[in-house]
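Only one chain comes next, encoded as structure tokens, the form predicted alone.
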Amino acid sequence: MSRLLSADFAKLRKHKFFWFCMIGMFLFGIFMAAMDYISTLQYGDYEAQLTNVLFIYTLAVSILIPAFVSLFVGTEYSDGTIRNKMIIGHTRTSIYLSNLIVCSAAGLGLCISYMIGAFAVALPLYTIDPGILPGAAILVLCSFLMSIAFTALCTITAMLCQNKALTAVINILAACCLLVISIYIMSRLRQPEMYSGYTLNTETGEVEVSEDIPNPDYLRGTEREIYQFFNDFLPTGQAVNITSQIELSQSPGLLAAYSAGIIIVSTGVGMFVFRKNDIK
């Protein structure tokens, strides 16, 4: 296990899509926090924090990750590489381990790029307030472990599917996919449940405030339950709330626990499956 480590980190050192998404990241960190900067001193309608822009990194790396992992182990089908892995010994068990656990730091370095850009510009130029620095851990905690689930989740079919254009084009589909659900979901809770009631008086012409109407679109009971369950348990769903910094430090264990077993149930089926198909 130890060598294919090593042999897989090596290859990530010279994966040439990689260093690419790292320096983007890094530029996008640096370009977002900069863009976010200049828009508090033109308008300043809020303060510059930190928190405004650090975030942003969990919706990019749900479309980066994808094509990464597709890429890199759909290389080892088209090179051959996994067939001579296990032609020298290296049991089906510990191949997909060592493309996960690689893959899995990738995505981490992404994560980490992105915050080393936008750390560059904001802590000369921004407010850091020490009393929310507790909950921004626990939002970058959050956020790796999104990052790791979601390319479990990646890993998966990269590992089952041969072809590495088709990974591709099912892994960044179906991450498109579930961040178009997972927005919808978000916009579906901020509804309100009650609007505030207006009328206008046509012999003044004035608008008057009156009672409260509530909104038919409000998620009630079971129903609202439901859609609360997939916001919190998808990745997307996550980065969503991550990225929007919404209720999400008020339950992190649960998030964790549902990151936590997205990646143990699809590294869990991931494994059985992979022992059992055909290698070409």
Contents of the next structure:
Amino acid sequence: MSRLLSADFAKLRKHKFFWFCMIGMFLFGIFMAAMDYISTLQYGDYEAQLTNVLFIYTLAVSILIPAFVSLFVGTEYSDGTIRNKMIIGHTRTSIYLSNLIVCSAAGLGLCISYMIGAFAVALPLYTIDPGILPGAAILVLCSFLMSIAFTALCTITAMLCQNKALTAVINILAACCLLVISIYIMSRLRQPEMYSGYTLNTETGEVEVSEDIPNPDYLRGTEREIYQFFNDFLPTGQAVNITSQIELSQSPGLLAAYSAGIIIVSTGVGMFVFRKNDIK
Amino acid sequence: MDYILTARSLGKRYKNFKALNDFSIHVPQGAIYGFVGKNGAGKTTFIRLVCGLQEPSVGSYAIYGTENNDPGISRCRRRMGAVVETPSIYQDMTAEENLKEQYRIIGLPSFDSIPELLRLVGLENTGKKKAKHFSLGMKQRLGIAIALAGNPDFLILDEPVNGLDPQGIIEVRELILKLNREKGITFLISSHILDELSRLATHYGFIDSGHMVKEMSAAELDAACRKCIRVQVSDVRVLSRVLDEMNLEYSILSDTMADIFARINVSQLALALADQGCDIISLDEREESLESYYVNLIGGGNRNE
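Okay, that one was the form predicted alone. Can I see the form predicted in complex with its partner chain too?
The next block holds the full complex; its first chain is the one shown before.
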């Protein structure tokens, strides 16, 4: 497989869309950190925190990874070059894994590119509290695993669907749908359990205090558990969570475990079906 | 005879459609094997199976004597190259970059032989021009160069001259002949352009409806398609005697019919036969081309595929 990895990484180095995304993510990192700093200067009521902007890349890569994987792997089918690999005797497992590894590395590259951009602005301008660094490092690792899990899911479609355009449409649409679903799930989970009561001064000068009112939209019991599961399990849910620094998540360890599960199961299923697939 | 590729009772089914049915083939070492069949006959399906792009539904094939279900088949495939349907090339790369990529896939340690390979296929002057801007003939030759990257001794070309202009056809033909003669590469060439194939092939296999109808050498085909005079007479024994006296090569087809494989003086033959009381009923010159041979063999184009 080392020969395939060498060939696929060489192809990645020449991939224009990859470098376009890398530069875009770097500039995005600079932009987000600079904008956050400017807003603290304008409003001045809080200090610029690196963690406010550091994890925004998780949402951006949720759209970029499907597009990149579709183009990178889809080209193998549209140009017919996947046949060259099979004809000279590479196994389908090696071909699948090689594509997955290279696409995962590209996805991590996009994350790191954003972080370098954000750090380039944050290091000279922000006050970085060393206490937050261990927590931030754990979240970065979770985001890396989330990125690989997302790549693994996109790789299934890209390796099994032999039409590059259809692959791109399926992957990008699925990513958008999952993102919307995850944002909806998060908004439902964020619903307060009770609406706080109000205090009212009546005309007679009396102070009327109402009790807290239960929120009918608050999720309870099994329903809340199901929402919570998808919030933690879906890669897009994890992206939303990591961006908000695991505000509503159970724990970073659980996110990492779910990501690892997605990577293993999706790769296993993808390789099994790919081995049976007729290549044209 | 040593065979590079053989197949036994091979079958491939797509849902309810049998693309290959009880198919067999024998490709001798050093041959240019013309794989002839109309569109949809199963040529490309067989090539896809041999290249490992698809798995057979039933039966087996062997490359260099190694069966397809043997784990060693992957190692055998390293000794072969193929261009299946369209050339498999990265459109956004130059010819040299495409070859470098293939060298990496194969695991060749050095790119030193790339200029020679480009020269061999006549693409040494393409420079930074990307493959997407190549003509069809150039793409086809680049596809062949990629297939040649691992120094294979067996090359499979699926419709190599399809869509090429006359110049492109000549270039590809000359390249195939050169590789076969100078490097001893065995070719399996599928085509339905029979005239072109007849200029190259040393062996033929005729496929129809997923089944191998006949395999033969070019010499056997030449004999079957030989120019002759078909003569119908009242008594073929008299004809035989007269032709023996004239020292002419012939073959008896029936009690009244024979083929004469020589230029004859018709008046002289007619007089000699008349002397022995034999009448000439009809006489016509025949020459069967590969095309007409194929049509006779397959039975025209009205079969359901």
